[in-house]
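Shown here is one chain on its own, the form predicted on its own, set out as structure tokens.
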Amino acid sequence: MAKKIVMAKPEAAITEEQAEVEALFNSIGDGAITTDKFGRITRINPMAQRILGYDEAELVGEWFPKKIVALKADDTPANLIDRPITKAFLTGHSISDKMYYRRKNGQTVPVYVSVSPILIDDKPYGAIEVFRDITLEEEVDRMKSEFISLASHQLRTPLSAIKTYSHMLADGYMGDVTDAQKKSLRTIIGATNRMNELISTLLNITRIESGTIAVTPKNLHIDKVVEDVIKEISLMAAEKSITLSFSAKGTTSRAVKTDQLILKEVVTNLITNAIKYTPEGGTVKVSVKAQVSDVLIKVSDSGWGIPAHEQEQIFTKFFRAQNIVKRETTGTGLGLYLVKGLIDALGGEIWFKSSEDKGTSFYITLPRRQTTKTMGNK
């Protein structure tokens, strides 16, 4: 019986190979580390070398969480658990976040890393870490948020000269107006409203992303508070001929220890798009539920939704669905942007599910026990 025979590569080839692949590596213009099984960086590309200042001989065979050394934004080192390798490692999926390395020297570079694991059989053999300096590009945001936030003071003045000066003319404490001049004056009222409120989420934002905004606990009662913000929205609602209700719910207290004026903001937001995208005759209910380590908020509404395929960008900056867009031209596509750096300063966590044309329902939970802090990038 004949023999089956393989024949092997000619070690000529498989140096060429090794040499191409080699060449790729070093060429990529991006950082790049390699590691074994064990987390042991086993290739390091010249870029990474650059950025990290460290000789390519003074890492290979070391331990990668150990030599490279994460940062968290406020300076501190960052959880193993919570590196993009380890997360790569565990889940066997590719991780991208952004975090701040140190460098040899000592300072500290802020980067965007992507970090994929290298699976044989479904088990991981290593991984390839891929990461870029994004100094230049935190330099410039922080360039633009600060030119948002002068010129949204600066804003300011004239519009509450204009709201003030219109609502004297409205109320005829400057002689008498006809039913037309009083009805422009109410549209340039309304407009001035929406203006001052854009206004505010611009400067909220940019406190968020400049790491300025302060969190202020104290001890309240949750639905105490949903329940002020929608005696203050319910005329909205109204308008719209919309059923909006509220219900608290669970036996045991409501009360948590956190910012009274920043969940104000984020209840608001979220009861006001579900009124903005529910049409005339819908409903929108809002409930709060009392857990063990933390209190629910849910607000739901029998509006427009959103597509499946959009859901991932909901609380990217100024992302709007098309099927609203179709619908409704207002909109920043900021609020829900903001909604969640404002969750994030509380400690708390926000998702949602959605079904178009169905309704969306939006989900909060704020942990009971809150320490004073600043969030915000570094």
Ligand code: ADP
The other form holds:
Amino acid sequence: MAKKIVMAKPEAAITEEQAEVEALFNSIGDGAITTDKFGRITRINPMAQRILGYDEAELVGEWFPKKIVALKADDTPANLIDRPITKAFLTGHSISDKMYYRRKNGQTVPVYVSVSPILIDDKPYGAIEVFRDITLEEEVDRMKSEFISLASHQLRTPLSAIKTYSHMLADGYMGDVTDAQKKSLRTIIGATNRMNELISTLLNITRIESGTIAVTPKNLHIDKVVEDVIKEISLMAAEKSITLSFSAKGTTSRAVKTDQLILKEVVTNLITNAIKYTPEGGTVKVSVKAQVSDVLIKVSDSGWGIPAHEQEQIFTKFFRAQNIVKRETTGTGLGLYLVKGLIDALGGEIWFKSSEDKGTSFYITLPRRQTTKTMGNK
Ligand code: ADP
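The form predicted in complex with this ligand, contrasted with the form predicted on its own above:
Full assembly next; the chain just shown is listed first.
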């Protein structure tokens, strides 16, 4: 948690000091605005004036949240309670967030805001907000996402040709093939499948990071979605002689309104991991249960587990635990990072419990109703 700013008590005859503070405040390279304890603007530096398009006289004395209009990504006004300035006043802590401000001329500008309460002798005196224009960063992010998206789509086309012709060769459409040739073709097909999955993961991560993932909720029965995934993955389990089972608990309806594709992607990732990180002959159990306002999905395995000291990092991009890296060389460490982002997009929660060499259980809860939304930036 960032430290609160505690200003020295004002003393008489500090004009030189005041002038110094004034000069310092005015030369801050980011926008800076101070308020009194009621949220009325007391100072605004030249950079803030430039970003917002107002001059000092138009802002000083005005109530900050009213005069400086903050917008959400969908261009609707941000709730007062969600604004960093309100949160900083309410909590007494520094609060940072990304948002959009409306300029005097009506244009919108993306900003990164940081507000700190000012306390004198531990009593609220006001707040200082520092913010910077992040238009350029947003543009770079957008271009980066566009590039990944374009590159991934371009990779898919030749891959699907490789896959189709490998299948045709393996199935004997172009003449007899020996067992050794079939084996090689199966390896090629397996590799193209993995590459396809990787491309999908990259595309999904780009969508999440750029805030452009679209969530389309539909009425679904959770049992059906999970059972479908299990059917698709059962061969993978069978190849490792792993018992993959499904159970539905309770009599309450397990109907949910959520995005089917996203949910399938999440469940597939968790079950695939459970199989991948469980030794031959182990078990993977999947269960679903209706709760008061949400539905719980649990994926438990009797596998190698996640070492306690690495558990904190499990949802981090590219992270793979040490006990796994030495056993399973294939993997990117992107799956759970993606799953976490997808679950956030569905308004759900994810957590896990794990014991090394005993097994792991991943839990997801999903709200029964998910409203349509496209997350994030504009
Ligand atoms: P990947 O599987 O490609 O390595 P993930 O992001 O899906 O990437 O998983 C990250 C890491 O989390 C894995 O490398 C592994 O160390 C650990 N992990 C995930 N699921 C399990 C599980 N069911 N059992 C043990 N470890 C797991």
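Numbering follows the first chain given and starts at 1. Here the structure is a predicted model, which means the values were calculated and not measured.
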| request: Would you point out which of V60, Q154, Q107, Q311 is found at the hinge linking the two rigid parts that shift between these two forms? | output: Q154
